[in-house]
Structures are given as C-alpha cells and as structure tokens.
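Just one chain follows, in the form predicted on its own, and it is written as structure tokens.
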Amino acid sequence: MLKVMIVGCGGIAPAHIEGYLKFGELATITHLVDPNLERAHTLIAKYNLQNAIAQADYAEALPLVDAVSICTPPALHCGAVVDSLRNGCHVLVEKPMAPSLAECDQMIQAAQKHDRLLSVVVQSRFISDIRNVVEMVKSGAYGKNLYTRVHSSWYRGESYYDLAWRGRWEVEGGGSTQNQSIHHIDLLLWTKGMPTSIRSFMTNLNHHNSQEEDFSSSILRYEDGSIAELTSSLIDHSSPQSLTFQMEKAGIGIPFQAFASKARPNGFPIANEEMVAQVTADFQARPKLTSEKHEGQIRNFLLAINGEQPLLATAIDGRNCIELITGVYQSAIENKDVTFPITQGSDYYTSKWRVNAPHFFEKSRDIEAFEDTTITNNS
C-alpha cells in the first residue's frame, strides 16, 4: 500500500485528503504537513487519520512516503515537487503547476531524472460529460473546429484577496487567468492543442486589494487557421462558464448543449433537427467514469503509481497550461501579439517581468488564514 504525504493544509487539502480515503485499498494517508500545526491537527481530527502525523516540514518525511500531494501556494510548488521527486516519490501538485515556465522544466527534469510520475491537478478533465465532449470535438466527426470560445467567469468577493499571498504578482504569480481559468484553459489545450499566437488584454475592474488582473480577454490563432477566445473573469454574478466548440457540421457546448444549423438557398439559417439529434445521441451514448473530478484523478495517479493505467494529467500537460498564461500577460502588459513557443531567452521564460509588473491596486490588508476554508463555485 502506499504511503502518502499532503503538503499543505489549506482550503484545497479536503479534496486530497477525500480522494485518497476513497482508494483505502491502494494508498494511507501518513503525514499532514504544514507551517501551521493547528491546521494539520484539525484535518487530522476531521476526517479521523488514526496514522497521521502531524508536521510543520515536510523534508524528515520523504524518505518515509512514496507519494506527495502538493497543496500550498503556487511560488511554494516548484521546491516541495523537486525535493520529493529526488527522494524518490512520485507527486501530485495542484495547480497551477508553477509561476514561470523555468520552474516548470525543472519540475519536469527532476521527474525524469529520478524517473518519478508528475501530474498536475486539472479535475475538469475527470468530469464523464466533459471527457465525453472533448472526445466528440476531437473526433473530427462533426467537421473541423472552426472557432472556440471560453467564457471562464466567476465571483470572488474583495475579501478574497485579504489572504497575504494573494494578489501579489510575485507571490500568487497571477490573478483570474493564472488562478480561476487555468481549469478551462486545460480543457481548450486538450482539445486544441497550443495556438501559434495570441492577443490579450487584462485590467482589474473591481478587486481593490489586488495587484493582478481580475479580468483578461483573448484571440487565439491555430496553425490550421481556427481561432479561440478566451475570457477570464472574477466578476460574474450569475453568468455561466462555458466552453462552445463551433464546427462545420454542428456546435458542441459545455455543459453539453448541441447546436445545429443549415442553409436556405439564400444562405440564411434553418435549424437541423436531424443533426441535432444525432450529436445528442453521440453524447448520450458514450461511457461514465466511475470516479469524477479530484478523486478521479488521484485514482488514476495511484493506479499509474502501481502501472496499471497510463497517467491521464502530465507535467507537461501543466506546463502547457502556465505557457499559454504567460502568453496572456506578455501579450497585454506589451500590447501585441505574441507568439509561441515563449524561449529561454525571455524574460517571460522565468519570473522575471513579475518585478516590473503592473500594479492595478496596492495591497492593504493581510491576513494568513481565514476561519471559514469553504470552497464554493458559481459556476
């Protein structure tokens, strides 16, 4: 059975903590680790971990693990990956994977040095109907994918940014694209592959005690000539994330919707019922996981830990994820296009253009925990 260790206790921690109970048979949970000792105890009492020890560092631990769950903040991620993964444990890290695309490629060759798995969290793809919807665009049976558009909206009350590493382009490393849209921006890399370049914008409307951007908008041009658009937001009250795929023959949304139409003589649309129904049934028809969303995923890092299955989320499957986002903030803090791949040679590359960031607002308050650690979503 293996040994397990999560690194870090906060908000995101539960859903380690669930999926690993979930999977008695392959895996324990051994050592809760975090600065905060209270936090570790409290997860430990919550969920009864009679064998688990609670730990203010994770490194005297390594040695006794074979797999780690990274939860901490993003610009904590790339030294807890590394140091597992040479003490000869495989990891699971939330995401984002890391800020920069440096720090990425040395998560990526320690893990192949030590010839360790590396999976980045990216839950969505662990959903039956996405998964589903992903495959039906993928297909090509419904024509070539014309245009995509992605509406990442969410809400985030001001207080959200109260916690002392967010909202700090140098801490956090980024605001509603990096941190909120990073779960659709996976889901259009694994249907899309990476665009040959991008166009972004980005301001924060109405987070006060934030440095980073709480709003982006994107064109994304594809080598085949289909584009993309991408819209992050934290603002929405009530408005629904979605991603539309709108191909030759129909439009594929998520959550599933099907749309079709065809042409009058005069070019002008008439609805295509029969197409309609056919896409409905191909979805309809197509299989359900037997485990959904974090659980998901760590039952399938657990079972490629043990070789029975391939692993589903790789690093560089996380890796694409932080290139594209960079694109975003290169592309609106120098108002032009840009395109990939981002090379060593920029400042892009590292964490760099961080320093010189823009400022929307300047941060006032701090606080290091909140009471209630409740994750809620509007979506």
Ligand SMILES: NC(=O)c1ccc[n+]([C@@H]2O[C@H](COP(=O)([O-])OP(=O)(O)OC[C@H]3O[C@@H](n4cnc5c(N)ncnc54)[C@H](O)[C@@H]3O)[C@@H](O)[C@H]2O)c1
Given for the second form:
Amino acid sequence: MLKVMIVGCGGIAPAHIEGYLKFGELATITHLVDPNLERAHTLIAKYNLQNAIAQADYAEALPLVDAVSICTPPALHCGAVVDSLRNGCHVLVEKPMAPSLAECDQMIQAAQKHDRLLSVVVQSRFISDIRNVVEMVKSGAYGKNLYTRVHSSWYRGESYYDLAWRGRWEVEGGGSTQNQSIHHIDLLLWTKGMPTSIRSFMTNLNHHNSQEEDFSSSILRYEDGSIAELTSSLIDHSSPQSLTFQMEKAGIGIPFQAFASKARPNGFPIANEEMVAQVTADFQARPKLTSEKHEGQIRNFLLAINGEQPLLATAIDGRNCIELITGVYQSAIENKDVTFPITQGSDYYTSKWRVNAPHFFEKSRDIEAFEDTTITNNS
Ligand SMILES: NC(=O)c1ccc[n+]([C@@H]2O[C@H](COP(=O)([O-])OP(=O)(O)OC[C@H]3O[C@@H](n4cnc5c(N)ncnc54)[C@H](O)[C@@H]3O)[C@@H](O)[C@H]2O)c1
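Okay, that is the form predicted on its own; can I get the form predicted together with this ligand now?
What follows is the whole complex; the chain from before opens it.
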C-alpha cells in the first residue's frame, strides 16, 4: 500500500484526494500539508481521511511517504518536487510544471538522479473521446494533418485575479496561455509534437487586476510544412473550446466532430458522406477508459509506481508545454518569430525575462484565499 502526501490544500486538492480514494487498494493518504492548517483539517473531515494528519510543512513527513501530489501555486512546484524526489518519493505535480524551463530541467534531473517517477497533471489526456481522436489523427488513416485550429476559450471574472499569487508575472508566471490553455497546448503537442517556430501576439482585454495576458494568438509552423493556429482567451462567455484537425481526407474535431468534402470537377466542394460515416464509425468503435481525468491519471501514476503500466504523462510532456508557452511569450514580447528549442543561453530559459515583461495592468488587490474554492468551467 503506497503512502501518499498531498501538498497544498486549495482548489485542486479535492481532485487528487478523490482520485486516490478511488484506488484505496493501491494507496492511502497519510498527510495533508498546507501552511493554512485549517484547510488541511477541513479536507480530512470532508473526506473522512482516517489515516491522515494535517501538517503545516512537508519536510518532516517526506521520509514517511512513497508518493506526493503537489497542488501548490506554480512558483512553489520546483522546490517541493525536488525535495520530494530527493527523499525517494514519486511525484505527481499540478500543471503548469514550473514557470521556467530551467526549473523544469532541474526537476527532470532530480527524477533521473533519484530514479523516481515524475508526472505532470494533464487530465485531458485521460478522457476517452479526446484520446481516441488523437489516436485517429496520429494513425495517418485520414492522410496528413495540414492545419490545426486550437480554440482555447475560457471565462474568468475580474475577481479571479484578486488571489495574491495570481496576476503577477514573477509569481504566477503567466496568464491565460500558461494557466488555462496549457490543457489544449498539451493536446496539440501530444498529437503533433513540437513545432519548429512560433509567431504570437498577446494583450489583456478585460482583467484589470492582472499584469499578465488574458488573450494570445499564435501561428505555429511544423517541420513537415503544416500549420497550427492557437487562440488563448479568458474572456469568452460561451464559445466552445475545440481542437480541429484538418487532414487531407477529412476534418476531425475535439469534441468529436467529423467533416469531409470532395471536389467537383471544377474544384468546388460536395459533402463526402461516406468518409464522414467512416470516420464516425472508427471513433465509435474505439474503447473507453475505465477512469477519466484526474482519477485516470492518478490510476496510471499508481500503477506505474508498482511497475504495472508505463507512465503515460511524463515530465518531458510537462516541459514541452512550458517551452511552447515560453515561445508564445518571447514572440509576443519581442514581436518576432521564435524558433525552437529555446536554449540555455537565452533569457527565456530562466525567468529573467519576466522582470521586463509588459504589465498590461498593475495589481491593486490581493487576498490570501476565497471563501468559496469551487472550480467551475463554462464549457
Ligand atoms: N489541472 C487542473 O485543471 C487545475 C485546476 C486548477 C488549478 N490547477 C493548478 O493547481 C495548482 C494550485 O492551484 P489551486 O487553484 O488549487 O490554488 P489555491 O490557491 O486554491 O491552493 C493552493 C494551496 O497551496 C497552499 N500553499 C501555499 N504554500 C504552500 C506550501 N509551501 N506548502 C503547502 N501548501 C502551500 C495554499 O495555502 C493554498 O491552500 C496550480 O499549479 C494550478 O495551476 C490545476
């Protein structure tokens, strides 16, 4: 039975607790850590965690546990991850992995040195319909992917940035691109790998208590000549989030959609209904996961620790997201194309660039916590 510690008892911690509770035959939660002890006690009571104790600091308990879920604000991820790995623990860390590539590399090196697993949360990979579309696109059955459109649209109200750790480049690390669109960016990278270059624009349209962007738009270019277009927005009331892969023979979307056209002799389109039926039948025939989202990723994490499955979401996947997002920021700030990889000599490899990042607005309100920590999404 693996002993698990949860570090950080705020908004996302319940998703981890519920995941571990689902697999009680594999793991038991023994420690909940938060400098605000009341939050740890509240979760212990809410989930009736009889084997768990609340602590203000993780250091003392690290030698006592086998695995750690890090659910703290992003700037604290690296220190807690490296300390956990050094103490022989396997680690599941929330997204974004860390605000800089330098920190990501430090975490990856610690995992290698201490021979422990390090997984970064990408719960969308553990949704059956998404996984199946990604596999269909990657299979090549519908020809080459020519163009992908990623519409990463979210809504967060003005007060979202009142939380003290949000809204500052040097604390949160970035705005909508880093913290919300990372989910869709991971799916894009999972499907197509890293692009060769990126060109981006960013601004803040309507979040006046944040230095950071609430909108970015990017064009990504790939070695095989294909293109992706990525829009990240925190001001969308209801437009659906989507990834649309335009292949040579068909278009396939997340959420699942199939489109296909064929050309008349003069080049104008007619619907290709047989192809739509083929794509739809392919999608429907694919298997479903038994556990989804955080629960699915936690199941894989635990089974990977026990050597029963490969780790399906790795630290390299988490790092790739940070490299792409760093490219968005560099391109938008310097108003030029950025080519990958971003190398160690660059100011953008570390957090140095954040000192000179544009402040779209200055922060004027900071609170330590909201009374209501419910996490909801509009789409
Ligand atoms: N995967 C997802 O869909 C998803 C959704 C929301 C948040 N997140 C991520 O989860 C992380 C936490 O976000 P949140 O919304 O839960 O934030 P939050 O502010 O609600 O909670 C963070 C908690 O960490 C605690 N904390 C601060 N310093 C600590 C320390 N040194 N040791 C232990 N605990 C400490 C705080 O007191 C707070 O209770 C972030 O990286 C965020 O991006 C992921």
